[in-house]
Amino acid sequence: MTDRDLIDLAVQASKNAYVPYSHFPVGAALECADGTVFTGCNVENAALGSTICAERTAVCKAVSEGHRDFIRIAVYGDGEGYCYPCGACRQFLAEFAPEIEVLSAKSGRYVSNKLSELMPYTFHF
């Protein structure tokens, strides 16, 4: 799969977000190394704590399918900038793959990173 093909999935799942009160929809696709591809939105809620972000909903969906050897995650947003995972994201990503690789997309571009720069100091016991 290619950088532009899992971008598209994460572009795709925007479309599902429930964002009543940023207006900000975001998707993420997330690949396994095993080529499985998941996909999710961010989903608000009135109590803003309760809201979940794009990429941990992928996360979970992959992690309750068995799925836990992430290689890559494509993360869209259709901002100003490109859409980074915010910190909560990058801590949850970091259990699971700490070097992951990050697209980070917006309106038909992308760059991409490691976790471990965007996040070079994650907690672990």
Ligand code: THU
Given for the second form:
Amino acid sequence: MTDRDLIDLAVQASKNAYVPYSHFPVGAALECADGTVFTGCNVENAALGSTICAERTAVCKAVSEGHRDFIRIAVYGDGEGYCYPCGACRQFLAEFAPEIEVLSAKSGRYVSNKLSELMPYTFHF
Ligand code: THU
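How about the form predicted in complex with the ligand, since we already have the form predicted on its own?
Zooming out: every chain and molecule, the one shown earlier first.
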């Protein structure tokens, strides 16, 4: 699967976002080592802190289906800049895949980084 294919899945996933508060849909597509892809979208809540981001939705879907071996994730949101994962999502991804490749995308463009580059010194105990 090409980077663009994975981003296209994230774009599709963003169409299911539930975003009555921010009006900012985000989609994620998480690729496992065996080629399985789990998608996710952000799901907001009136108790705003209960909102879950697209990336964490995708990770929870994957882990709850028995998948933990992640190699690449595409994150799409059509803002002014690239849609990088937030700090909470970086920490959440680091739990399973500290070296995962992160494709941060906006309409028509993306950048690629290692998670370890986006978030060094993640918390562990
Ligand atoms: N959001 C994500 O889905 N992923 C991120 O990494 C950052 C933020 C969502 C949460 C909220 O629904 C909206 O974007 C605005 O913050």
